[in-house]
Amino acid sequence: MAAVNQVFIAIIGAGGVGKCFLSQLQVLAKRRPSPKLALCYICTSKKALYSSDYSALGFEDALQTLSSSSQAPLDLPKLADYLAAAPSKVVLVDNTSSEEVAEAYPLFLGRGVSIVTPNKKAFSGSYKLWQDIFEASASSGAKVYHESSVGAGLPVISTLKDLVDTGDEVTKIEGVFSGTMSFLFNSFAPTTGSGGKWSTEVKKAKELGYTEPDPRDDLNGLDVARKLTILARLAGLPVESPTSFPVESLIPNALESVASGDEFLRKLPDFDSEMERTKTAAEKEGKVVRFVGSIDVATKQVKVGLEKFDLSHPIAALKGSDNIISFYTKRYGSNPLIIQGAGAGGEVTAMGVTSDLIKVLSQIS
C-alpha cells in the first residue's frame, strides 16, 4: 500500500517534450520530497513500462528501460482502469498531440485521474469535448491544467484565467501565437533591411527545425486557430471549432494538394511574387506585415491572418521566434497587458507542463 503523501505520475509520450519533462520531473522529485512522486506508467505509441503492483519506476533510467521493454501500451479504457485503481492519487501527463488521447480526457477525469498536458486538441476540439472535460473535472474533483497548449511555457492561459476569475472584462486579445510564423515574418519582412525571398525563408525555417516536417502544417494557420479557439473559450466565447472563424492560409491553392513537404518547398519559389506584393504594399504605408490572431470579445469576432503594423508597434518589433500576446481589458485601459517570449521549444513547453503539475500537487496532496 502506498504512503498517503505519495502521488503517482503516469506519462503518455516520450518524444521531444516528453524527454524534457522527464528530466524536469526528476529534478522536481528531488527538490520537493513531499508528496513523494512515483512514476507508475510511461509509454510511447508502441511500448510501455508499468507493473501490476504500481512499483515505482526509476526516473533516471525510465527512457532506457522503456526502449527495451516488451510491454505494449494499455488501450485508453484499460489505462483509465489501471490508474483509477492505484493506491494513491494519480496525475496523467499527456505529452502528445494525439486526438485519441484528448478525447479520452473526460473518461480519466471522471475516474478521479488529474491531467496536465500541452495537447491543444483537447481544448480546441469540439465545444462538446471542452464542456465534457470540465464537467468531468468538476464532478470528480480531479484537476486539469493545460498552460502549454498556448505559448509553450509563457503564462498566457493562467494570466487570462486570473483576469476573468477576478472579474476583469477582457475586450480584446491580439498577438503572434506561432514561433514558426514569428521567425518567418521577422526574417521575410524585418523592420530594418529588405529581408529574404519568402520561399527561401520558409526553407531556412524548416532546416532550422522551426516548422513541422511538412511546412504546410504551419502555413495553413490551423495551429494558430487552435490556440485562438482555446483563448476565446476561456474568455467566454463558445467557439465551436478552429474552422468556425476566418483563418487565412499562406499555402498557394496550386500547392495545397502536392504529394509531400519536399515537393511543396521545390515549387514554392514560383509563388514568391504573391507574398512580395503583400510585403511591398505594407512598406508603402511605412508598415510591416505579420501573421496574427485576434479575438474581439464584444463583437465575438475571432480571426487569423495577415495584418499590417506600424514599425513602432510591439508586434512589429518582435525578434527571432518569440510570441507576443496582448490582453486589452477594462482594468488595463488603453495600454494592454503584454506577455512576450519564447513560444516554442521542448524545454519551455515542458516547463509549462511541470509548472501545471506543481499546481495540481498543491491541490490534491
Second form
2 protein chains.
Amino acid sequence: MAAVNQVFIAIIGAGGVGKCFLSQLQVLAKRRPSPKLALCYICTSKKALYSSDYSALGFEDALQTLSSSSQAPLDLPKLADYLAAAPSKVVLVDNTSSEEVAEAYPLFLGRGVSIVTPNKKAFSGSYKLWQDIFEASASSGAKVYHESSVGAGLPVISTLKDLVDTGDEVTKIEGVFSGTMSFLFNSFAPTTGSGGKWSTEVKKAKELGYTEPDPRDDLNGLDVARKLTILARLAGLPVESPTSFPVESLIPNALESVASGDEFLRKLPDFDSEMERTKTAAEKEGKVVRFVGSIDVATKQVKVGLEKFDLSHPIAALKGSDNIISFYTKRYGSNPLIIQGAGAGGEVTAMGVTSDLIKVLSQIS
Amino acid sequence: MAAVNQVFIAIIGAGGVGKCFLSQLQVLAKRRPSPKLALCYICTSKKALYSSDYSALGFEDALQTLSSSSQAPLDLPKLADYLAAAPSKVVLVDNTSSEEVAEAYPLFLGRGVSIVTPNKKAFSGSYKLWQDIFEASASSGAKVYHESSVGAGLPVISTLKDLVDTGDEVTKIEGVFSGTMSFLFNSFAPTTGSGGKWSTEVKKAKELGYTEPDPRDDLNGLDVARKLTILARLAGLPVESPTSFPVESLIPNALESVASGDEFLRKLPDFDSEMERTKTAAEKEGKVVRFVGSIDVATKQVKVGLEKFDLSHPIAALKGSDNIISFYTKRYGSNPLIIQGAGAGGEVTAMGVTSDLIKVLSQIS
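Since the one above is the form predicted alone, can you give the form predicted together with another copy of the chain too?
Entire complex below, previous chain first.
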C-alpha cells in the first residue's frame, strides 16, 4: 500500500505558523524526491481531514478542503492510534501553542511517532513532562525537535545542543528573547535620541501587531520565562517550571486585574513615571535599560527582568524587534557566541519547523 | 566480527585541530553508548596506526602509540580500499588542510565512506571537484559535512543550508571571515581611540600566534576568498574558484616577492602611510575600515577587500579576533540573521568537526 521510502506527515494547527509551514512543505515535497512525503492528517481545533486508508491528501488544496470538511478532529488518544497504525513512519507537526497537545507528546513518541513543533508548552511545562518526553523518544527511537520554541527560526537550540553534545561547558546564556520586548525597549530607550513614553510605545506595538491581543500577556514576562526554562534545561539545569525562578512583570500591580487589555491600555499612562525613572537612572550611568533573560549555569540562577547595558553592548545595539542570544562557554572564552535576528513571525517560525522536519527525515527514512 | 551497531572512525591529521578533536571524541565515545565508536585508522603525514583485522585502537593512547609507530600512512587509494572493506560503516575525519586528501573525497564518498572535515580545500577548489564530491555522496548515500570550513565551530554552514533547504531566498551574505583580519583591523582602526601603526599591529598579531608563519598568507585575502567560495556555492552560485572574483590583497606590490615573512615584516613599515591614508579617509566620514567578504546573490557578485562601516554597524563593533556573518534573506527582511564569535582556534574548530560527526552518526547508524 505505502511506497517503500514514504513518510507520513500529520499536522495539528493551521493558523499563522501552520499556513506558512504548509507552503514551505509544498516546496520541500516538490524538491526532495526521497523520502516521498504524504499528508495523512490535518486539523484545526474545529475541523479535520483524514481517511482511514491513509490515502495522501494534496498539500496544495489541504487548507481549502479542510475549511469545507465535515470531519471533526480525532481526540488525541485516537489520533495516536491512527498514526501508530500508519503503514509508514509518521512525523507529527504541532503548530499550536496548546498545552493539551503538548501533554500528549509522550504518548505519540512512545508509539513511534516523531514530533516537530514550535510549541513552547511541552518543553517549559513541568520537569516531569520534559523527562517523559525525552524518555519516550529514547525508548522508541522516535525523534522530537523544537528549534522554533526559542527565537523562532534562529539556530538557538541546535547551537546549544551542539555546544553541550561536543563537551563544551556553557557558563552563561543571556539575551533578549521576546520580539515584543525588543521592539518596546528599542523604541522607549533607544541608544540615540530620547524615545517615546512607555504607554505610547506599548500602544504602538499593539497597533503594529507586535503584541498579543492583551499586551499583558507579553508584559508579564512569562513568554521569556518559558524560553529560559527550555534553554536552562538543555544546559543541564533541572528547572522545575517557568514560575520557579524570579520573573519581573512590567504590569503595574494596580493593573494586574483590570478587566480587559483595552482598559489596561487606557490606564497605563498613569504609570509612565515609574518606567521613566528606570530609564533615567540608566541614562545617568550612560546606559540603556533592556528586558533580558539570563541563565548562570554555575550558580544555577535563572532570571528574567530589566537590566542596564552600556551603549556599546550588543544587547543595547539591537534593532527593531530582533532577538539576540549570547552563549558564554569555556571554549569561546570572554567573547560569547552570538546569534541575532528576527525571533518572531510566521515565516521564520515555520522555517525552524521545516528545518527540524528535514533533520528528522534524514534520520528516520 | 564487528558489533551490530558499531561505526568505525578513521582520522587523517593529528596537529592542533586533530589533537583537540581526539580529546572531544574520547568524551563522545564515553557518553554515547550507541553507536559504538571504534578507531580503525589514524595517521600524520609520516606515521600511521591501523591493523588489517580492523581491531579498535584505544582513543586515549592513540597519539602516543602513533608517535612510536613504525607503520607508514597508506596512500589514499589503498586507504579507500581499506576503509571500504571495513565490516561496519566508516566516517573519515580529515583534520588536515591538504589539497591531496581533499581531491580524494569523491573516491572515499563513492565507496560509501562518509567524511567530516574542517579542510577548506575540497569545497573551495575547482567547481568540478565540488560537483564530484556531492554527486559521489548522493549516489552512495555516504554523508559529507564541513561546518568548520567557514567560521570554525560557529553554525554558519548549517544555518545557510537550513535557509536554502526551507526555501528562503538568500539575497546577500556579508561578514568578517578571518580571525587574523578581525584582530588586525579592530586594533588598527578601533571604534574608540586611535589604534596603532599597521606594521606594528601585523607584528603584534604574528607574535600572538594570530597569523600564519608568513603573515602574507593571511594578508593576501585567499583564506577569506576560499570561505566566500564555499558560501556562494551553497547559496547557489556556481563560483569557479577562489581566484575567479575580485580579492584585494593587503600585501604591497613591492613586497609580494621578498624572500621571507621576516623580511616582509622588516620592510612593511615603509608602506604604513598607505594604510594610514585609507584609515583617515574612513574616519573623515565617521567610519572605520574593515576587511570583509560579501556575496550579492542576485547580481552574482562575490568580492573580498576593504570596506568602510558606520561605528554603530555590527561589523565595526566586532571585538578581538571574532568573526561575524550576516545573512540577508527574503524572510528575515532588512535586519539580517547574524552569527558572531570566535572563528578560529583548535577547540572551536574541533567542535564543528565533532558536531558534524554526531549528525552523520545519527543518519548512518
